[in-house]
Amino acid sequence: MQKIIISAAGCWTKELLEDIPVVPQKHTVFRVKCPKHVPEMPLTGDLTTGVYWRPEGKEYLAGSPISVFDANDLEPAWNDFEELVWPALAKRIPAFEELKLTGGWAGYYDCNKLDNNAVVGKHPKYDNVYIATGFTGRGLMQAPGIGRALTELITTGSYQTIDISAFSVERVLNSEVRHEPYVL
């Protein structure tokens, strides 16, 4: 039996593969508390400043709509705060005028340089490396279904139901761009 080797390496792909455009991109996530809270409130992204918000808890989290590639810490974009976040809240949600930062982190996305979309399946120039790569901070939420459309692909030699070809590592390596514009 042949070996299979799977790379879910992450913003850490390209390390190990120099021909999958997938690197460390660097977010900012901001805790927020409001004298207001609002805790059914669904995940809401503003697409015109690219600011995202969830309740957590008692308090709300909130994402800097500025990413930065090839940083060399994690140490959050806390002026991104002020200038872009605070002030994309409160137009959409006036109660939010009144929020007080609490806390706040920065972590990486695996994104995939060419157009922010996923790069899985086998690499054609490898007999046995198979990728799941890209997810640019949806890894968690799509594993269930790469998992089983990879453990498909390995086992019979295609997708049997979920057909992810779309996301395919040809795709990347042949510059086929489809962009996905929604990265939170």
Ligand SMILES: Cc1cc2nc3c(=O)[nH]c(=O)nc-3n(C[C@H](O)[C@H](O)[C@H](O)COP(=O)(O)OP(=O)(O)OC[C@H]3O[C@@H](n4cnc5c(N)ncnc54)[C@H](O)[C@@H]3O)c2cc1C
Contents of the next structure:
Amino acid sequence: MQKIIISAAGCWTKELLEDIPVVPQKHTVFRVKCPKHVPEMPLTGDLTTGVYWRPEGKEYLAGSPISVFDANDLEPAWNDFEELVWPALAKRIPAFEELKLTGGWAGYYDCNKLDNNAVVGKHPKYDNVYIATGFTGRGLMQAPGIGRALTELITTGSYQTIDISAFSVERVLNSEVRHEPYVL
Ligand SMILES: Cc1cc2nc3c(=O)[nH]c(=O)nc-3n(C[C@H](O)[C@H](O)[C@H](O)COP(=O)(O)OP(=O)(O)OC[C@H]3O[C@@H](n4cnc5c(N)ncnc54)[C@H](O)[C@@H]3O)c2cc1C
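Following the display of the form predicted on its own, present the structure of the form predicted together with the named molecule.
Let us now look at the entire complex, which starts with that chain.
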């Protein structure tokens, strides 16, 4: 039986498969607490600035819309909090004017530079190589469906319950752009 290789290397994909344009994109997330009561809310984004926030236990996470390719380190972009994130939060939710910054971190999004969408399926140049990458900051949310669909493709030769051929490797190799404009 032929061995199957699945490349799920996230933002390091291009190091293994040069023709797949998935690269590291640094993003910073801040943790804040708010002394005032704020009604419950889901993950919420401010489209005018790109700032987003969501509850995290008794605190909140708030993300900066500024991203950096070719970053040299993963030091959080602390200045973004004062200059951009806090003002945007306070404008939308006045109680957030009294926010206190309690932490923050930076990490790499697995950015598909072609169009910010996932790249999933069989690599047409190889007999036995499959890919699941390029989720551009949405990989945790998409993982259950991607895992199921890719399992179906590998074990039966086609998608059975979830057709994700829109994310095909061919689309990326042929530069068929399906741009996702909203990347949190
Ligand atoms: C700050 C931040 C916030 C995020 N928030 C969310 C969110 O709220 N919701 C959401 O859905 N997603 C979010 N994401 C995105 C999510 O984390 C990624 O989309 C997801 O982790 C991608 O999963 P993956 O398994 O494809 O890749 P990864 O989790 O990056 O895993 C890739 C693995 O491959 C390994 N690897 C790489 N190269 C090689 C090699 N040559 N040999 C062997 N192993 C190798 C790496 O060590 C790593 O363990 C966030 C990301 C960041 C940075």
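Residue numbers count along the first chain shown, from 1. In this text, rigid core is short for the largest set of C-alphas that superpose within 1.5 Å between two forms. Bear in mind that the values here come from a model prediction, so they are computed numbers and not experimental data.
Colleague: Answer yes if the Cα of residue 38 shifts by 2 angstroms or more between these two forms on a rigid-core superposition, and no otherwise.
Modeller: It does shift by 2 Å or more.
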